[in-house]
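Next comes just one chain, in structure tokens: the form predicted on its own.
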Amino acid sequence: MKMRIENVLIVDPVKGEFTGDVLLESGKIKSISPRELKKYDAILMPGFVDPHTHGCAGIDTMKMSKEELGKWENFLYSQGVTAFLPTTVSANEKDMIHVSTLVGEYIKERTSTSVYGIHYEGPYINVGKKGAQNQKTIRNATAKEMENVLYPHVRLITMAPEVGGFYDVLPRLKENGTVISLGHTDANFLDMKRAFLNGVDRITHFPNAIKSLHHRELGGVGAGFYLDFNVEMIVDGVHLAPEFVDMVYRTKGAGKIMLITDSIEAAVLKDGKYDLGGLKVSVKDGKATLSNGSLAGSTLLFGQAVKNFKRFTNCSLKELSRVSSYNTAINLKIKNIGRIKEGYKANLVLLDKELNVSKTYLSGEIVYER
């Protein structure tokens, strides 16, 4: 099946911005035809990638069925998301295996899906920086347990480098192709540097739940700036001040930033009481917190994150396509997505000039249309 997308501003994270047409065939980008246009109808970007989301619209990673995962996937098309990783909270081994098995079966049963694997956020983290993670399930990593919970589709795991077992399981995670991200950690600068020198170059929801910056001890925040880390960011205006987002953009550049939502089941639902990994969460005016005031994920939608980043930083559209898709695809070693290039999967999002999602394409098929 062929489909032509005409008269658009094509935004590729490598080649940049140019007007023209794109031909889709057999689920891939067949050809790109640059044309000088005095005006264009819409903006075409690579489909968005969210590697860190706990749930949405009443669906939670830890409690979902395959049917609910399908509903979640379909909802995210309205946000332009064509690749995402359902994300766990810290949990016991049995629950980790259950969720990972469910996600693995879901992927195998479909010829085309935006579910690209799973992200374990914890439980091998620092209790002192647990945030909205259940302390009862937090523990050290062991080689035996890692063998039990590790599957090929575990693409990402958040761990604290100063917690016992980190370096014991690091080789096995690398062998599996699982990307390690540093998060929920009280690591000092030297701890962070050691992990970085051992090939761990990613930080989870920077700079939330990591050791703060001090001029005599750079901590995790200072390490994020000083070393060449890739950083996730929750750009909702709650977790981070707009000026901080802009500072990270100016300091590290768009090539090192990955947008995430860190959304929970309350996203798109009304304010009220919710559950996150056995912890009670209150949502008021869209802000999710525990009883002690700690932030508990977000109610952010990816489409809004994209608009927020553009507004907070005044970045170019080329840079916006990097932070919303390309950087994460490269970081997680997901091939053939994140660019508008011949031979790549036709996972695309069509936006109006205000960056609202108009259409979403998955493997060349329109899966959402406003």
Contents of the next structure:
2 protein chains.
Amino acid sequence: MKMRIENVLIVDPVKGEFTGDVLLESGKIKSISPRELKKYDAILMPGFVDPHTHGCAGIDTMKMSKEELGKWENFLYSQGVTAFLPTTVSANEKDMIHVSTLVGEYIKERTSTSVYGIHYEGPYINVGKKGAQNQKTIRNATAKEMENVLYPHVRLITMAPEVGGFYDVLPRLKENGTVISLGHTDANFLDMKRAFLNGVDRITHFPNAIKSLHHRELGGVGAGFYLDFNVEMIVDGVHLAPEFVDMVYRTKGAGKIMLITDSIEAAVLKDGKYDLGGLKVSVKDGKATLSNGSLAGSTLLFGQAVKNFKRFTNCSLKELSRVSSYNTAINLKIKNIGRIKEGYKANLVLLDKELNVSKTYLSGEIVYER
Amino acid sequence: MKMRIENVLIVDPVKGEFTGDVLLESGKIKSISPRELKKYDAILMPGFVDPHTHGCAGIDTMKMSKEELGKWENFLYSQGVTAFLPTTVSANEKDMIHVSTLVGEYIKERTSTSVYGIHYEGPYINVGKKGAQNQKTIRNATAKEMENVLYPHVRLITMAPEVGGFYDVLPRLKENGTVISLGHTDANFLDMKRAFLNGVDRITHFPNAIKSLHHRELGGVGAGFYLDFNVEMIVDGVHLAPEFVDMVYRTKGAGKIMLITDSIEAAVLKDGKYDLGGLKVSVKDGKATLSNGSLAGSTLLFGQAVKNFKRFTNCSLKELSRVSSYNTAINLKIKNIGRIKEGYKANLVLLDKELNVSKTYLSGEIVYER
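Please supply the corresponding structure for the form predicted in complex with another copy of the chain (the preceding block corresponds to the form predicted on its own).
Once more the chain from above appears, this time first in line as the rest of the complex follows.
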């Protein structure tokens, strides 16, 4: 099956921006034809990638059925998302295995899906930086537990480097191809640096739930700025001041930032009371908090995150395609997505000039049309 | 009177590094002769400028006689310093006038001196961020008081923008040519930004005694990083972690950093008990603290600050000349110093390759020789 996308501004995170047409065939990008255009109809970017989302529209990673995961996937097409990792919260071994098995089966049963695996956010984190994670399930990592909870599709795991077992399980995680992200951590600068020098170069929802910057002890925040970490960011305008987002952009550059939503089931739904891993969450004006005021995930949608980042930083579209897809694809070693390039999977998003999602393509098929 | 400095690496903060000779005549740089050299004997840089020092070698701005100021000036030649501002601590009006009068007379009595005026550090600061400033003398600024304490040679004043009177006295300070530096302040990001937009683009001993960075309220630290502020830094390895210094260098660039010592009378002297504006200061292993543990100025010498900055950041010599002289000269609008350029004052420092001071020139005269 063939499809031609014509008269568009093509935005590739490596080659940059140029006008022309793109031919899709058999689920892949068959050819790209740059062509001078006086004006273009739409913007074509690699489909967005969200490596950190707990749910939306009443669906929650920890409680969902396969049918619900299907609905979730479908909903995310409307956001231009063509790859995402359902993300757990700290849980016991049994629940982790349950979710992983479900997601694994879901992927196996489909020839084409935007579900690319799972992200374990915890439970091997620091209780002192638990944020909206259930304290009861937070624990050290052990080699034995890894044998039970690791699957090939566990692509990402958020851990605190100062919590017991971190260095013990590191080789096993690497062997499994699981990328480690530092988060919910009270690690000081030297602990962060040690992890970095051991190849762990990623930080979860920077700088939320990590040790703050001090000029004599730089903490996790200082490590994030000073060392060459790749950082997730929740760009909803609530978790981070717009100026902070811009500061990270100016300091580290678009090459080191990965947009995430960190959304919970309340996203898309009305304000009200919800549940996150056994904790009561109250949502007001789209802001999700625990009773103690801690932020509890977000109600951010990916399409909005992309618009916000553009607005907060005034970055180029090329840079925008880096933070919304390419960087995460590279970081998680997912091949053949995140670029508009011959031979790459035809996972694409078509945007209007205000960056609203008009159409989404998954493996060359239109899966969303406004 | 003529003098020729030959076979040196000339380091100009604008033109950069090149080998050759420099001819001095009548106190000025008469000519510069670039010349290819296989090897050079020494490094010639603009004489160092310290805009923030309370004293050294038992001499204290608040208590010194003119004779002591002369001794201080002489001592600083050994550090390559050819311009400095004796700096007060928060004090009552009478003491401020006394010091200003003394410094004013001292300058007037000399045809050539490295004393370029005075820096009032306070008293118009925030009590909550007083650091080692005497709380009793901290107060709001008033138009009336300005009439009493302002002299043409008051070149610099450290103030907190959130403290009463700041915006009232701003026009008078500008008119007097007094540069305002934000410091000892609990101002939030917006307060800092407001001051910045009103032309106050300088921060005192960044980021000591200002509001820390938070990702939802960037504070003074965030403002320092995010906005185009010029920042003083105490690069003694005690006030700031070396990585923090390097982070500021990488983020803001050498063009926005001004080295200072913030030294107190204990500098050069042995460890022991000292006094700073009526507060008891204890010095151990060169680290000066109040009884509550607060840092109380430094025992840093300028020559060491220059070496430290080079070591912490691995900057170029051109950049080193920016942070050690040029930036401060430009910032304080002092003309004809801070460059190695025809017509500029022959205030120079000759360094060996380990950056030890070998010779210091003031108005073309050798005032120090190792």
